[in-house]
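Just the one chain here, laid out as structure tokens, in the form predicted alone.
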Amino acid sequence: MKIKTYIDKGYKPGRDDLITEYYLEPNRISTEKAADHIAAESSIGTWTDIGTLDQRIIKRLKPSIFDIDKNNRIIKIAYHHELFEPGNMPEILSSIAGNIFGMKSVRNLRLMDIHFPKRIIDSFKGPRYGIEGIRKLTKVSRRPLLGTIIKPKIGLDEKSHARVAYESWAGGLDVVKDDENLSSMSFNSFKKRMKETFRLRDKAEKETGEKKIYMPNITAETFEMLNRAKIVDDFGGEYVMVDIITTGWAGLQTIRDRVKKVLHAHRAMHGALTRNPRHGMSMLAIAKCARLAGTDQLHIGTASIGKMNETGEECMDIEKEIESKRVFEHQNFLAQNWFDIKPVLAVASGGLHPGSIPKLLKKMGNDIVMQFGGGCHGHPDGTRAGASAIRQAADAAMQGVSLKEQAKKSQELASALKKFGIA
């Protein structure tokens, strides 16, 4: 047997309904083929009559295309919820973000939006911490966390990444974070690493008296994870960080499952996924599978003010404002109630300096990990004056003090300021 049509745009989805919202450009046929190709292909469908679908499974199981905005290229599917297992986020992908990218009938196609049921929400776990248990870790209460991360990226051997990370704490930040491509070098085991890092950490707590965070980055094959997040608890640490596009969905929920560490999410590769407009996945879509499977911090972008693609100079006006309010919608998501998922602390990362400080806390407020890279060691006296500069721009955008103002009597932001500019 073969389905006619899913489209039915008078099906009223229920409570227990998975939901999507495609961007569909159809390939030389209608828009209700492809609607229906697709629904077809992410649910009980194929591509002719077969004798092994019968009506008790149609009437339970199909899909209901039930919302077609041509005007804007939109559509919108209700799924049973049993078409999915509970808790596990590779197989739910594999359905509504699957084999319909590879289709001849869609030109383009684009996974805009995802609504879960609550029955599917309560089989995850979430966040382990979320945004209050790691102000309470931290020791942080109102202002944004401040980090770097260890530049360069790769060749630096471990005491001297250490070294770095030190000068980085003991000029004010709160936070190093490893780079997404560094794991456990020639130059650069992984194991000496916590080690040196992690003795220096504990030297800049004793002498600034503040807590200092460092998230190493234990991506690399799953089991190997595991032992290398051992490590970093034998070592005290509190977080541990994951690529967790390219670690894959069953990855990151070992590590939250297995792993009793704040889970740090970078979101490298995310650029394959995400940035043509019309094909692919939306970030949305990504934040909200990255809550669900337990991260308690995620990569979102910079609302336009740092370096990646959404802020490039080449960018029209237009796009950095659409880009910007896409990346309040991720942030204003992750933030939100969502049944009992704790929220998730957003990470603006990307070509960020002392300058962009008060446009930044404007625009996406205090909740939120302000990462400085360049912006941290690209300055004119070295890593701690660059720290100092960062914190100094942070303390004065808190108090209502413009940069300006506070850099004539700050030398380290003044230097910060003459160098980056005020973004």
Contents of the next structure:
2 protein chains.
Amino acid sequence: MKIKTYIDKGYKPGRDDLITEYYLEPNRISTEKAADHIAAESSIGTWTDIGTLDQRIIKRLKPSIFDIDKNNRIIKIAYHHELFEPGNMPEILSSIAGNIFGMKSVRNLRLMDIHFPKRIIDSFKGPRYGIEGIRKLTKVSRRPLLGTIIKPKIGLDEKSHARVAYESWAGGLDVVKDDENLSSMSFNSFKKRMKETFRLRDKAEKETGEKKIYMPNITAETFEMLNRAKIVDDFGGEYVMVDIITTGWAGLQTIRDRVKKVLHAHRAMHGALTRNPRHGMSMLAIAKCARLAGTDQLHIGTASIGKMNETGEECMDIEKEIESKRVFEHQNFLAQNWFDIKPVLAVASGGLHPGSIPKLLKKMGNDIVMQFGGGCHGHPDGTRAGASAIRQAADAAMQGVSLKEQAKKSQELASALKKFGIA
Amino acid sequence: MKIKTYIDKGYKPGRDDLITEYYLEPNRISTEKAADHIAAESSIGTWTDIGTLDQRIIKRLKPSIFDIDKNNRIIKIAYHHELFEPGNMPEILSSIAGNIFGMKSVRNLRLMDIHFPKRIIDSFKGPRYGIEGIRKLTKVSRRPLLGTIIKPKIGLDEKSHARVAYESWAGGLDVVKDDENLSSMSFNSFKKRMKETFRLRDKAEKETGEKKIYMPNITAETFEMLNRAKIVDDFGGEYVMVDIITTGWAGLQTIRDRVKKVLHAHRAMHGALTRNPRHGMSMLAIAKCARLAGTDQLHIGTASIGKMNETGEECMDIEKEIESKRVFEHQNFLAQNWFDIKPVLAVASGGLHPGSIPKLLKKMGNDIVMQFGGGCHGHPDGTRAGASAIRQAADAAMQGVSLKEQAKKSQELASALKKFGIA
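Output block for the form predicted together with a further copy of the same chain, input the form predicted alone:
In what comes next, the whole complex appears, and the chain from above leads the way.
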């Protein structure tokens, strides 16, 4: 049985349809033909007519390319929900973001957005804590969470690591995070690092009277991640960090299922997928998958303020998507009702310093974790002063006081601004 | 402490160094400066000087950019092995293929190749079976393994799926593989599919006197994959298939550790990473990681004969890399000694038909699995005839008989060539 075309511009997507939006540059064929190849390869078709495909299957499962924009570049496909296994993120991506990127029929192809229907939304767990749970746990009710990544990214032994963490908390930060290339090293073993760092976390909490958070990077083979989460639990930690792209979706779903901690998602390698605006997969699409799979916090960039490449708009659109209950169709964004899936707390990180805070706050709002690496430990007077400068800047910004004004009475902030400037 | 530069053209990589090769297009800065940012971000550095980085750490762990080609595009970096956690593929990739793709400093960046030192090679398990183990298990000692992917990719119920599988085996194929978007569906549950398909596998083995292989797609959340592997074991299956990019490296390593089956690796989504020659990650680099992590079989393309995009050369280079004991430095390829890691059997799949076989055999050699989807089930007389045509073509090619000659006495092959032609 041969399928002539998947294009059906009169098709109205049903409430149970999964919808994808692709940017498409065909390769020596028409957009329509390339779109047909994409719809086929991501569902029931192949490159030739086959005897095993019957009318019944076609009627039930054939997707519809229901929109091609006037520039012949943006296509939208509606898929019957039964083409996907509920709750299985790897399978869903193998279909709608799988073989199609490698076909001769396309020169460039980018998965820009995914609309998940309620049936699929309901099959995933989403964040265990979400923004509300995190606010409750950290007892920081209004302002952004302020954190640091221990620097150097890798190289400190366990005791030095814990000491830098302590200085950061003592200086006024809420959060300390491992960097993504620090897991369990010859000179800094996971278990010993937990022991030393949580010991000083307890000390910092006692001394400051504030809740202090450590986000240890448990990224590894799945059972090793579960072991490490158990160690975190033994020391009274509330968070785990997983590098979600290099770990992968199967492991991420496992951690969501089995680890009752706040799940902080780092996104190293995403740029290999997201950077080229004409190919790969948008960070928006990745972020939606991460929300469904259940990350509580997700790195989304710095709205073009830091060292990472992205437009401010892109970053704010992603924040809106992961923090809202419902997003309506606008520009090239598909509608999404998140139903019972909790909102994810956005994380800004990469090249930030105290001088970035007012602009960042204005662009990204209060519901955000601001993470500072070099912008904390690079303070002329060291980590504790760097942490204090960040807290001073954030408190000032929350009260609408300018950093210049605040720096008159906050020595640490004054030194930081002298080194880093104001964004 | 500030690091002035990571460039050290006099540096001679040591036997314990991990070496990466990147294609680099800097963004509004010099190649040297962008290379420095890459070396920093993938190891011990950040965007500013920091007080917590001391001379001892720099001396021990600072990587060296030891080569920049004359066009200022290809750079090579040597990393101290202690920057990586042995046996932790997600962590290694988070370092050398992580944040760097998203930095403002680069416009395009591609991880082209990775040289793994013995210390890291020894920390991974590699394939459990490898080519030799697969040859022994399948009792196919010399010729390529011949297989099909059940088509339509998705849509058949369990019984129809099993029937198509049976026809394929009965017609002469060794292998039947699930397609990547078929996992456990509302109309085709994993367990029932196993029951029906293995029942007919046993029947086909009895009738043909040949070993018949079924490769079920277990791709899902990690524990669900383990459940499914157990079901495969209960029915006497010897293989599992995992879609390695959408599953991710943590889950892949878990399956290698805990499932004593031949591990067939599909690679859906790889094109999002590999397609753009100036960005992302090469299939060669992915294939090396997959070999280390322990896939026994890996899809690498069809040497430009099928529907997927790649040059024949690229494909053959990857095959050489995953099937050899040792690869010497040549052109842009880094040297690699695989020590005790077994070779991986290459899989060619995507748009192949009986007429493709002689050319494919010539290009890719005997140590290969040839997989036919539409090229089998699209036969004018159906699946069994398609399977027979494939076997006839392969047997002829192995004996040096031309397909035209063979078609005179093989009716199924004649019909196939009439429909598909000769590649």
